[in-house]
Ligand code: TRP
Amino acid sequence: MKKPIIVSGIQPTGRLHLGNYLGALKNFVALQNSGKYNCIFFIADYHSLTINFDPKEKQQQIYNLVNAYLSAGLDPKKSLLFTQSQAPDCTELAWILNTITPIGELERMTQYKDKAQENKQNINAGLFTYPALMAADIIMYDAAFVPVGEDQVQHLEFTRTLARKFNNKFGKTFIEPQPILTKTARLMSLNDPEKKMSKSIPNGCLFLNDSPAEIEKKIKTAVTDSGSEIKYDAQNKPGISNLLDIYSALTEKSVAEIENKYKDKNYGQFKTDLAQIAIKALEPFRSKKIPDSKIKTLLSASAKKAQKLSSAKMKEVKNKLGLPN
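Could you give me the structure of that single chain in the form predicted together with this ligand?
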């Protein structure tokens, strides 16, 4: 029996943080290591061009993301890891998908609305048709499952609709993929637990390559709530609840177990322990540095493998559409 295929991607946009690890990378590696799937992971560099960027930084951002994938435990012998721009058939398929995408569907996408709102100076057509490229990334490789966060569920629903529409119009060609939702709670900023952890608030954000001293300082100065009990209560104690989520995700212990362990302890003790746990968990991201030349070789070899898969699919697509090939 052929194993079901998993596809997912991450945009190279800046420094990676704990949310990227717990929400994506860690799950990707677990799925790879389960042995139950053929895994395809990529770097969505074409998607990342839809927001303002500095070309001088792009390549380093891509290499840093490859480094993070590998440090997290992704094994290029087991999983395919490549960049979209080096396997560009996806853009050809995205064009075709654009021609069956109603504009109204794109206008409903909350990520588009949010990003357009955040960046009024640069509401480009790429940002608008972003979901068609994402759909192409997925259905190109016959993905059955797509591990994503909650924020991408709407794009996945859109992908399913497009796959179905194409199949109905032109004959069965694509699989309708299912999301695999990450279990980790959304991480909040350490110094403002009402806001999402993000690189735009650096002091409240644990970056994957922070030094041990930085990790310790950020956790020790994390906002906690009045009172002294280590008790989960997202409503009234968002600070300690966020730290409990992080502790739980890093140790794979349940929140109840952790609460029990700290029932007679104070915030100080809890934070000291959590800092040590985070320092240890992020160690691979500090120590493993793959040389650029190795990454370059890996990416060009894997892009060839990806193109091999996609060119077979594009042939089938073009046949269905009556295009020469």
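Can you return the structure of this protein in the form predicted on its own rather than the form predicted together with this ligand?
Just this one chain is shown here; partners and other molecules are left out.
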């Protein structure tokens, strides 16, 4: 029996941090190693063009992201890893999907509203039509499932709606992908637990390639709360609660187990232990540096595999639309 296909991707927009690992990469590896799926994980470099960027840095950002994929445990022999721009049929399909997408649907997208608010000087058409390209990325490869967090469910539902609309109008062509809801800790900044962990606040962000000394310093100087009890209380003790979330996510122990372990200990001991846990967990991202030349070769070979799949789907789509192949 043929295994169902999973598709997901990450934008190459700079250094990855712990939130990226726990929210995406760790889940990707678990899905790959489950043996239940044929996995496709791509580099969303076309998507990354919707925000301001330096062209001189883009290719290295792509290589760094592939390096992170491989360091996390993704295996090119088990999963297909490629870049959007090297298998560009997705943009052709995105244009076709745009022609059946009501503007009102795009205007309702929460992520568009959020990104437009963040990028007031660069509210471009690509940012607006982003969901159509995302839908193309998914349905182009006959994905049956897409791993998503709760904040991405709206986009996947949009994808399902477009697939259904195309099928109803032109004949059965696309699978309506189902979500695999992934539990992701909402990590907050170490030096300001009221704000989300972000590369824009580097001192409060654990980057995947931080040195052991940097990790230790950031955790030991992380903001905590009045008192000394190690107890989860997001509203009244956001600092220690955030550190408990990180500890739990890295060790896969429940918060209750961790609270019990440290019930008679202080913040200092807790932070010391957490620093060592984080240093060990992120060690592969420091030690497994793959040469850019090898990554270039890998991406070139992977692009050919992706193109073989996408060109077959585009031929089917064009036949349904009455377009020449």
